[in-house]
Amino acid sequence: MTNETQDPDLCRSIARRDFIMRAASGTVIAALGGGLYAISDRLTREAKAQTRDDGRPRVPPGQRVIETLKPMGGTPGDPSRANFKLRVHGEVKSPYELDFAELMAMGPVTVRSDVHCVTGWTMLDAKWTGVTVKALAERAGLESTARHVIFEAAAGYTANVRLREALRDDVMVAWDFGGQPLRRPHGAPVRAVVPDLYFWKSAKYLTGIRFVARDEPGYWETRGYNNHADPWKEERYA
């Protein structure tokens, strides 16, 4: 310690500048903090305020804009895409399976889409890019005893959806987002992307699609999440 510090007058002056600083800085995150709400709440407002072409409203109830997509944790598969395989079977006659170069030759479609998870976040015009499920299932050949889609992932995870909703023409495995390959933490190499249910419905990390007869609830929806899960119904839980 140097003669100068060590007066005690000037000591106190560093640590009354060191407090005014901590507190300033504190103040500038808090600042930073209510700003974020502000933008969320304006653009929570204006997304209320305009209606799908279906008739309901762009935001479900219950919901809040946020900007950025949160990964929401899961168990991470392969991220590598020389490594990725994708399995598409049951009630088909004709299964496959494609490895990450095969199932970007299925013909890739972009697709902007509006983001709703469970804990009450929605994400506007998330863009996608990918292969249809609807795509993937003509491919196939499906069995006229098909009524459900089950999304395989890493780990065991599963999500089921229901046929005509899977087959819609927005639901798809994506492998890019906002023009950006998927990075890890949102499902590399691939994920399922379905608008229109909550985002546990989008299997991240995925490894294969089954179509099946009877129902299979899946990972969360055995453990006490809606069987459907539909946003505007508010179908969070059973």
Contents of the next structure:
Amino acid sequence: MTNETQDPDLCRSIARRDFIMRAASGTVIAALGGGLYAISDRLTREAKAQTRDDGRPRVPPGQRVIETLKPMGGTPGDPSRANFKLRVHGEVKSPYELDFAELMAMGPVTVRSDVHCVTGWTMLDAKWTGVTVKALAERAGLESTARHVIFEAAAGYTANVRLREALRDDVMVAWDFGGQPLRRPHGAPVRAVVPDLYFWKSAKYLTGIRFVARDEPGYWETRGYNNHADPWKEERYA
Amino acid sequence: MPDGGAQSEAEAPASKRRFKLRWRQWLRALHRDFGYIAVGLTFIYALSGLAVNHIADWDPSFENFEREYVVETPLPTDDDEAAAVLVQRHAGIAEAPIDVYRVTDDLLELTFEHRTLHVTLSDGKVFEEGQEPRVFLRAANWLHLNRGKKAWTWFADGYAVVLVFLATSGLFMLPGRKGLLGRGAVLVGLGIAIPLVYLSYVGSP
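Switch from the form predicted alone to the form predicted in complex with its partner chain and give that structure.
Following is the full complex, with the preceding chain placed first.
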């Protein structure tokens, strides 16, 4: 007995067996936990049963519904509304610049829309207050050459959206989220909101809207992410 | 030979052996020294990689906070600076604001370096939100994502080349059964198989 327990080969063998058993137990517990989590995801289950007015499912494939926005990083800009300026320029007849008061004076609208992040989460019925990109474009007067919109943001961030998608009624620049001023992690003071594309297109810390004739892939689009970003087609990567 | 001497048969294997020893010694020395150089950047890229990989679960660069409270009223509606001083006094904030901005008749905004106070003047309600940078991770993420561009692109490229050298030189460090002809081959195969199996399982991009 004593000799057996002191046999180094046997000790190593027992230790290895012990390790494998513990690792296997850990894996089984983690898998069961993940399974239970998936089964208990009521929000996603209920939303997946719904259909949008355009006939598409409410929740795009590969998405899980959560209750609120996640910050998702990015290089912050100046969060002060006092210093805010939005430049509307490019292929337009009358480029202009607005401060925060002038932007608000354009007549805010409140829109509820779903948000879909490329990392796999979706938030339903996010409430945004702001001005539509369509209203901003009408004020500038689009040239017939304009085909794409480039959202310009702090630290050189850009995101490109096709013009006809950017001029939808629910695409906007927003300063309130959920009835509260937009928080810093979510792009204060003003961000873009493009509900039907993955959320990286909704540039935070917005500084400009540029209308262009030729498409210009933006920050993430030049780093391997899809140029269009339709969540229903799972256009996540290039 | 340039010096006119001829190599004897007995000398050849010895010089071959010396060459064999010498290149492995050189490889080991280079691997060691480049490895030392790579330590700092490896920590930066690895820790930042872990942090950013889980960006859907947390903010890797900032700790975010928000709270709501009520300060004593009345607050002056005709003097923004005076209202700001009163709000700060009630909220216990000594730091001077960067901006005091009247958003609407009833809404005053106080911007500080790491927080913003949105004050409803009529009822004294304050919505405070802000973010404190995670000092190391914010800098590491900034470097890892090459947000600054400029010369860092060169350092990042150099680091990538050093990693390729470390991986390649590591293959030939050990001779024999624990080297590339034995256990090393199995482990290298495993390392190559993991991404291939993953890609074949989930589908390529």
